[in-house]
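So this first bit is one chain, no partners, the form predicted alone, shown in structure tokens.
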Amino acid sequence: MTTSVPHEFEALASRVALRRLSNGLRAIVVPRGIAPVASFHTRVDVGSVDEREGITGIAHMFEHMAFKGSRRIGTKNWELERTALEAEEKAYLAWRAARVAGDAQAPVLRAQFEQAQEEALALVDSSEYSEAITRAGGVGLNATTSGDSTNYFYSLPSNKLELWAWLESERFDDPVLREFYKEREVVREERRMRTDSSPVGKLVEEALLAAFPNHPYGRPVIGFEADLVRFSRTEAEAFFRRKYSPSNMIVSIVGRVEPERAFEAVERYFGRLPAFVPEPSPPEGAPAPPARRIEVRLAAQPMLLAMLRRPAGSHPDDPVFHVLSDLLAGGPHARLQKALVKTGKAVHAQAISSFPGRKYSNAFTFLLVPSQGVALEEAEQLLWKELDTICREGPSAAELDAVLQRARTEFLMGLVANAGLARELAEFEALGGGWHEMFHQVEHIRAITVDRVRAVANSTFVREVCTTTLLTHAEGGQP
């Protein structure tokens, strides 16, 4: 790991510290600005990735789970609603057992789980632990589940740094799964708004189920609807403790805080945390498969999705991926848009440097929209043209500077922001070789030539290894 840093970023560079605790958490500080603000941001390198067959959708359902509180925050009496969770899990459980056998009794059951599910409810206060952050004035509290990693992120007034320190353990240290089969209901409605009723939604489970056969980018990050009907409180329990270890925690706090206060917030609070070593994720995975062609039949405009293998995000070459993806789909002047847009052929042409993660080998991605009365075979020629152009001749040097230019000006705006700072700090410490590799990106992208371009083109864009997946009009077929 290279730690100096470019002259022009060793001011800020220099604010950044970084401490690791005896159970393997790390955090880091960085004392930014004149408002008394802080954003705070926490990365566990736990994702749909990490989970097993059988219980996709569960890395997320977790997410949702860590704001329903802990035996201190959440419940109107905590010994009560113990008994109430565990009499609603057996219930449950015997219900499940019962429906996956066809035994008679099953209607019986689910009668009782409802009933125990009832009385359960009947002891949460669900809105305690948000309720808690925004009466201490935090703002932009959420959190996201992605293949590789779950983030959970908000802002708060700086004096109030051990309340965070406090809130933010709790949910990893004594997290209550309360509400478990209620949300889980959220979760499925989340699905059937963004993947079974949606066509693109569709598509991409689809394509990615056949460019990634053999590894767990292959699943839906919001899980198989078999699956979210379902797994149980009780998996997701051992889920947590198989992979929410402190060695797989970063959290990250960018604003006005004095360094070592908050390390000893972090302390008092994160380092209570039981150590473990966690499940290690899974390898890496099959080579790409060959070329393969998928058809998804729907009532909706016919779409093409064409995703071509590449390195993880770790790979030197990753900032060369994100400046292929601008240069063929990132603005008006973009070739993609002057093949396809601006002549009438697609209404939409968009690539996606890095998909459907980084961690792993993921995918240079496609998506065309044609234009009404173009063929989807149309559309895909025009694609391949510009990619057989650019593999050949590479871009021109204003095209390229011009690029290069825009990748340097939005990798600056993103860290102006403390929320984006923090964030970025977390995945480059998780990701990208430690947290000084952040100030060396516009090293990496000052340094890309044209040549270089046309080299990880040429090794990326092979038709031979293209999954392409083709989203065709059906009259009458499944919206």
Given for the second form:
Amino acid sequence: MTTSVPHEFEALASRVALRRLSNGLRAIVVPRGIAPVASFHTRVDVGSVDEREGITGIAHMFEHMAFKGSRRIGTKNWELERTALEAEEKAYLAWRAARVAGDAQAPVLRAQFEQAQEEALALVDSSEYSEAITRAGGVGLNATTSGDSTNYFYSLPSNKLELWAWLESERFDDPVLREFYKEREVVREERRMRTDSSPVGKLVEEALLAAFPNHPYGRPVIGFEADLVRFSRTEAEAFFRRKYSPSNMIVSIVGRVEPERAFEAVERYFGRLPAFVPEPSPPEGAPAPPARRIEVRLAAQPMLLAMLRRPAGSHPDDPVFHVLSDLLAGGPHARLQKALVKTGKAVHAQAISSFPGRKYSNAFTFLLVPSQGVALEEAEQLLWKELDTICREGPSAAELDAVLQRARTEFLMGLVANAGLARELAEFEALGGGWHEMFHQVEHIRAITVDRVRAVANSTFVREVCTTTLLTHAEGGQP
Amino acid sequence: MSLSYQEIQFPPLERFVPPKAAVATLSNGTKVFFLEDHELPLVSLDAIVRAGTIYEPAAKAGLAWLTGETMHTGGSARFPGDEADEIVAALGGDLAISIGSASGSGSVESTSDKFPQLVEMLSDHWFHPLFPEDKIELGKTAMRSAIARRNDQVTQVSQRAFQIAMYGAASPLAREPEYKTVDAISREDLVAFHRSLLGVDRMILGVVGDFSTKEALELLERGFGSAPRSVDPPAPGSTDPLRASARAVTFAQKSDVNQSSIRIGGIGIRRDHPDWPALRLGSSVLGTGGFSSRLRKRIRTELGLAYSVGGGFSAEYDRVGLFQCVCQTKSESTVLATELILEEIERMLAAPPTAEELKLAREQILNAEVFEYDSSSRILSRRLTLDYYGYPEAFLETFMARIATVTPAEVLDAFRRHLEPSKLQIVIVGNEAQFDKPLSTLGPVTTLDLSIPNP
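Mind giving me the form predicted in complex with the partner chain, seeing as the form predicted alone was just shown?
What follows is the whole complex; the chain from before opens it.
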């Protein structure tokens, strides 16, 4: 690439190196800092958008399973365990078929499954995989799943580079989805925590269903409860084999590492992942439905989500949406704060430029939390008054300049931590423009004019396609 | 390629000398810690002050928060709040003031070129606030709205119930603002709180990033070197936990959830207690050591009863901390999960951890020690914290040396000294109609009425 990086970021950008292995996996390495530590990040271009009806939640489920090990790690005896796992799966599928058919044999088959499960679990060396990381001094060990991607990350003392390469490539080369049905229960608890027992969680799930009909973003990442009690290990393995190709993976390493040694380790360990063409992600979903108004009645205080469709993150207008969210709600000086929070009408007014993902058309989203005693409709009217004003007049030149100053500071702050830099480089590399794009964000914002902001505001803030989800108070549930 | 990860030979960890914070004193005696780091053109200033809700009268709960909030939103005569917001935005930086339970903070973060202006503004807001009535009223609106919303999230409810069970409803660590205490606060109260507690004599400062020490010292001297001192500061309220005489269950009903929030509590220690390293290691074995900990392994991995489960001792710098285990489980396994946690706690008291468990806990801490020094801001922030609480500069090094030598028997002894299972407090918030067993199987039950009185 010859794209020149803005001068002030050259010193850092010149240390970023990218290599592509012959199986398609990309690796980014940035030597940096004096403390002997390194952060490791793997971004897999697979998320809940890649699921099909009936297996919602399986991308996230696989993320959980990626901590369970392989034939070589996490087992007490692989030969015995393999047989036990086969028996467990056979018993599960038999029970499920009977359950679906309403067969009277279901309880018996369930008992047989539980027996087979116990036999398989007895052969597991549970937590060996994550222990290998934390024992070596690993910190920040975690993983996340979104609509767009699945991310696995942690940091280690930098002399443990090879351990990361072994473990991280192992989980994608030879994953064994042991303890699957126990972990499915863990995920159901996660759903209860994040969605069923959380007013905001419920509100967001309903809002996405309403705003994205026939669209990959309409389904919840965590999965529907009906699917979480139904899908099988066989289906999770099939999902992995369809989607987890090296060409869908980007690994990045930031810290006190010698680039050649890092690339050599990536080559040696990740080079073994077999190349294949992954099943393509689904096509762009249906366009925005006409304006909808949903009411979710919960035992909680009122709030409102307004969702307005906008194009995918790859669209040239993407930085304009950032500018809009910042000048509308980026701090105490912003327009919605002045109109809603500083007038005492709301305690919180937030604008999210891209939700719930960036790969497809998504929603410019507003969250309003009205003050005690203020009607949702009043807060909503004040929101639209501000949106109408920005559509009519556009921002002032001073506002645009302030957005630019903040964008630069925020960008610099994002470079401070190794883990954050590793994540951002992988993300930008995945989004199509290449990792260099990360260093051009501020320049893109500098180039945006008042007229362009007004034009994008006018094409986005359109009431006729707004999905508004209201959380209204229902009695009961209060302690 | 190595066949097994256990066969990988690691090169020795590169030796490095972490940067050290320097200390200076302003003309009025205010301590400033510095650490220059020029990798990126960013600087931040942190001021810590001895003030918080523990100093406010119970009848005016919320005063500390409102004072900090209005110092910022109201601003000063030179930089009135709304104008200050515009200036901060134009500079692209952050300026924040907040007062917590036992300490308050003021902070600035920006690119190096904008830093002097923001520091000037922070010190003017801090020492010469206007406290305008309209911003006080706005802050009260926010507090009343927070009161109205405080029962919405089950974990927030259980957190509050837990503080009440451990400290008593009247403790400054448990009580919360109520409509009537918010109504009772006047502008004069803010002025008095500010005058008595937020003086420069109760403050220390830390600066980290891209600056020159000489220039920063001059800047801080101008902003803080001759600032007003506190006048007649009140004594803080007691932060001692209750000494329970027996195990008891505190319950709060929440009908709209299908998952319970469980907390089990006991009394912990101060961080400078000689047992802290042993309790830290034992806590790792019990429930803070990630997937390998007993609670996580049994209740989450093996039984699938929870996504979130764990806990152990925490230690505070300036007061006795708590022992706390937490779990969120479906309503139908509420009592079962609680019993399992209690069983694991009892097991910690019945026998020492295995040599293998202790080795793992030890290695997790010692091998990650390098991350205590991996950024200038972490190094500076630790130095600031240790000095603020009057701890020795080498506190972490001493702690690590002790971690290396603690034996399984010492972990057992320390747990036995500090944990009395017959006095553990159990707090459960959830939908009782769906519970697997009556809560009374766990101990005598007190039902908390957390309903919100009408404004």
